Structure formats: structure tokens, C-alpha cells
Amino acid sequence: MERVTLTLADVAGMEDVKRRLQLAFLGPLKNPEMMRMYGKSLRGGLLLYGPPGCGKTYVARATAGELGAKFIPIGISDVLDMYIGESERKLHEIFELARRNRPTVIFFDEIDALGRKRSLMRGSAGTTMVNQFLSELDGVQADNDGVFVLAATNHPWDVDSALRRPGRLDRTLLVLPPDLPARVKLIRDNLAFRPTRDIQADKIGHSTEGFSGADLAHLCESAAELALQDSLSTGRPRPIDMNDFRTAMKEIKPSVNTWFDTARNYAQFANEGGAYDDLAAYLRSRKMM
């Protein structure tokens, strides 16, 4: 566990994501009595999806500061098992962890990899380990008021529809690539330890739209790769400038272009009940659709 200093104030630019995370879930969390006087439970799930590399667990470490609850991430690793009943019972001591600690925040990376559609599967040991998330999530053993389920995935349409019912992780949250101002505070966040000369951030910021938070430290390690190579062959030392940055850029492209391609037809063909309207509307305003 992890106690998560972090807020949504840390997060640059992402407007539409923190409004909509406070509307459909922060919100309603942080006012318990009102809560209760109107019959909801004190129990939540919110799956975020999007392109790789584009801050969902930033995003996610964020929401647990908000709610001033300890932060348990959960990787593949944590749980899958390759001995039979293991991987049921890990799953089931995370919650409990969760549960004795609460108000907690389980954060689950790659959902899609716990949580495969069943339909996908050729064994049954995936469909029991499905059959214990969705029993976990539900509490029918146990109360799981103050335990905040996130999950993380960049393929959405992979996780099992059962998971993503009403009461389970039922609410869902697009995060796309950074926009300007987040662009312009990772390019700064990445190069404050580095020495720079006459670097024009917001500049670069703009020629870097479509860029993924991962893209982006690309960039700036790139840049620095080519400054310190220029040091080691004149052997003196300069800093990085715009010229490193201009010749990194030649080289480096957006990496979630392949991400929307496939998302495109899901957005299209496979919008049933509107749980994609969010990716529909960023890729027709990006005349992507």
C-alpha cells in the first residue's frame, strides 16, 4: 500500500478528464452523507482507457490523493499464477487488504489481461479467475464500502462484458494524448534536471500534438542523446538547444497512431450502448472518422 500524495492540481492541462472524474466519481465519493441520504453505496469502479502511454496510471495515483485514500496499484504479475487456485486467491487477499484498510483505492493495470472476455478463452482457468473478480467486486462476502476499484486498459473492447455492468466498473473514462498545456509542463518536468539553452517549450508543444506523455520524455531523452554526443566528439559540454529538438523531431513520430486505427472500428462498428461516444467524438473532430 501506498499512502498518495498526488492530486488532480498535479495533473497539467486534461480538463475534460478531471470535470468528468469529479461529475461521475469524485464527486459523489467525497460526500458520503449525501450519498447516503440518497441510497447510493460507498463503493465505486471506474475503468480508464486510452491509448498506451498517455497517463492513465498518473491519472489514476491522482484520484487516490483526491480521496485521501491509500493506493494499492496491481500488475499482472501480482496475481497471475501458474498453479491452479493461486491466482483466485491472491486476488481475494488483495481485497481483503483493501477491505481492512479502507478507504482504499485498488488500482488494477491492464485490466484486460485479468479481466479477458470469457468468449476469448480456451481454458477454464481464465473463466475462474474472471468468475472470483466479478464475485470480489460484488462483496458478496464481504462489505466493500471504502474500497474504490481503478482499472487501466488500453483495450477496452477485450474486457469481459460482465466486469463492466452496473455496480462493478460501470463508469468509464477516455484519456487521450496530452493536450498543450500538459504537453508544454512533461516537456519542462523533463528537461529540469538537464542542462538547456533557449528552449522554447511552448513551441515544441506545438509541434508535438498527437504526442503521448511516453512520446514525449522520447523526445526530450532523444534531444539530450544528440547534445551529449556532440560534447563527447568536440569535447567540451553544451547544453541542450532547439536544434536538438528540431533534428529529434525528424526521427520521432506519435506512437498512438496505430492505437486509433484499430479504436476506429470498435468506435464504428462495436459502439453498443454508446459506451464509446467519447473516442467517436474526439476521432470525427480530429476528421479521423
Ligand SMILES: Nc1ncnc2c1ncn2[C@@H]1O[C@H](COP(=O)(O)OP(=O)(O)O)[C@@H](O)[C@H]1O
The other form holds:
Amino acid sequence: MERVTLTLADVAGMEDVKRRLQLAFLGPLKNPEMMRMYGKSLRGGLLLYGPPGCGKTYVARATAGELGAKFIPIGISDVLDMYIGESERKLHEIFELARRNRPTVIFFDEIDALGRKRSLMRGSAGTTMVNQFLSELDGVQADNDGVFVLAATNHPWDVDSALRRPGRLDRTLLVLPPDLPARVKLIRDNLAFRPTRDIQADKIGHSTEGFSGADLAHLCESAAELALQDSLSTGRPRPIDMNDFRTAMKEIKPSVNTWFDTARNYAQFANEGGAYDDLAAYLRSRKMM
Ligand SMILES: Nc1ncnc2c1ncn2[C@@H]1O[C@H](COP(=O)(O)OP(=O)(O)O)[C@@H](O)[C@H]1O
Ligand SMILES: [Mg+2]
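Provide the structure of the form predicted in complex with the named molecule, given the form predicted on its own shown above.
Let us now look at the entire complex, which starts with that chain.
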């Protein structure tokens, strides 16, 4: 369980994500009276989806900060346990921990594993696990006031459909590769603790469209490696410069293209109920669909 100081104000760029997050999730939570007035329920969680390394965990953490809530990150694969009954108990303990410490955000990463497991584990074990999750989430036996559930997946199409029904993970938020302001901030953050000279973060930002946060970290890492190699061979430390970035850029390509290839199929042929409208709009805007 983490105390979070990160808020949305610290998240560079990603205005669209912030706006949707406010509309679909934070706004309702901050205005419970208004929700009641319009007969809307406050139940249900938010599913973040998008290509790997583009800030889902980061945004989830900032959401906890925004709510003044403690953050409980859970890898679904850590909870899944082949011993029947064990994972159900673990899940229950996690929700109990969250209830005791409210306000809390429980963040379930790789939530698709829950559904996948169900189809892999023949018989009832996987089903029990999903059912346990649903009964905790629905607050069947306990009060979930102040317990907020966020989940993330790179494969929303594999998420068990029972989890996505109304009152459950019924809202989705697409987290795309960082835009220009986010990229510039990421580059600056990555270089903040390293020796540099005449780095033009804006310029690097412009030439890294489509890079994920993880790709940008990798790029800075490679540029640093080049300067380090030089320094080791001359015995004199030399700061990282734009030349290192130019060289590193030749090696590093965006890692998210295969994700978009898969995603396009779902946006085109399996967009039931408009679940992937955001994704489709993005793909069209980039002439990828
Ligand atoms: N918009 C952003 N602003 C700042 N850091 C970001 C942003 N997007 C991604 N990152 C950073 O990139 C890395 C990968 O992000 P992460 O949240 O782990 O991605 P995901 O959960 O989608 O796989 C992290 O170090 C994260 O802090
Ligand atoms: Mg993550």
C-alpha cells in the first residue's frame, strides 16, 4: 500500500485522458449529491487500456493522488494461484485491506488474466475466482464506500465480459502513447539525474512521435550508454549530447506498432456498443485505419 503524492497536475500532456478521467470517474466521485439527484449510482470502476508502456499505471497512481487515496497495486498474476481457494482468499484480503484503510484505490494490473485463466482452467476453479472478484467488487457482503477499483489491460478484448457489465468495470479509458508535452517531460525526467550538454528536449520530442514512455526511457538509456562508453575509453567523463541521441535514434523504433495492428482488428470488426470508439477515432486520425 502506497501513499501517493502524484496528482493529475503532475501528468504532462495527455489532456484528453485527463478530461475523460474527470468526466467519467473523478467528477461523479467528487459530486455524490449531484449523482444521487440524477438517480445515478456511484458504483463501478474504471478500466484503463492501451499499448504497453504508455502510462496506465502512472495515470492510475495519479488518480489515487487526486482522490487523496492510498494506492494498492495488484498484479493479477500474483493473485492467481493454482491452489483452489487460495486466490479467492487473497482477493478477499486485498479488498478487506482496502476497506480498512479507505479511501483507497485498488489497482488491478493485467486484469485480462482473470478471464483468460477462467477459460484455461477447465471446470469451476477459474469461475470461482471471477465470481469472488465480482462479489467483492459488487460489495455483496461489505460496504465499498471509499474503495475505488481501477484496472488495466493491454488486451481489453480478452477481459471477461462479466467484469465489464454496468456497475462493474463499466467505464473505459484509452491511454495512448505520450503526446508532445508528455514526451518532452519524460525526456527531461529521464535526463535529470545524468550529465548532459545542450540537449534540446523539444527537438527530441518532435522526432519521437509514437514512442511509448518505455521507449523514451530506453532511448535516453542508450544515449547515456554511448556517452559512458566514450568516457570509459578516454578516461574523462563527457556529458550526453544531441549526437548521442541522433545515434541512438537509429537503433530504437516505437514498440507499440504490433499492439496497434491487433487493436485495429477489434476497432474495425468487434466494436460492439462502441466500446472502441476512442481507439477507432485515434487510428483514423493517424490514418492507421
Ligand atoms: N504521460 C506521461 N508522463 C510521465 N511519465 C509517463 C507518461 N506516460 C508514461 N510515463 C512513464 O513511462 C513508463 C511506463 O509507464 P507505465 O505507467 O508503467 O505504462 P503501462 O502501465 O501503460 O504499461 C513509466 O516510467 C511512466 O512513469
Ligand atoms: Mg503498467
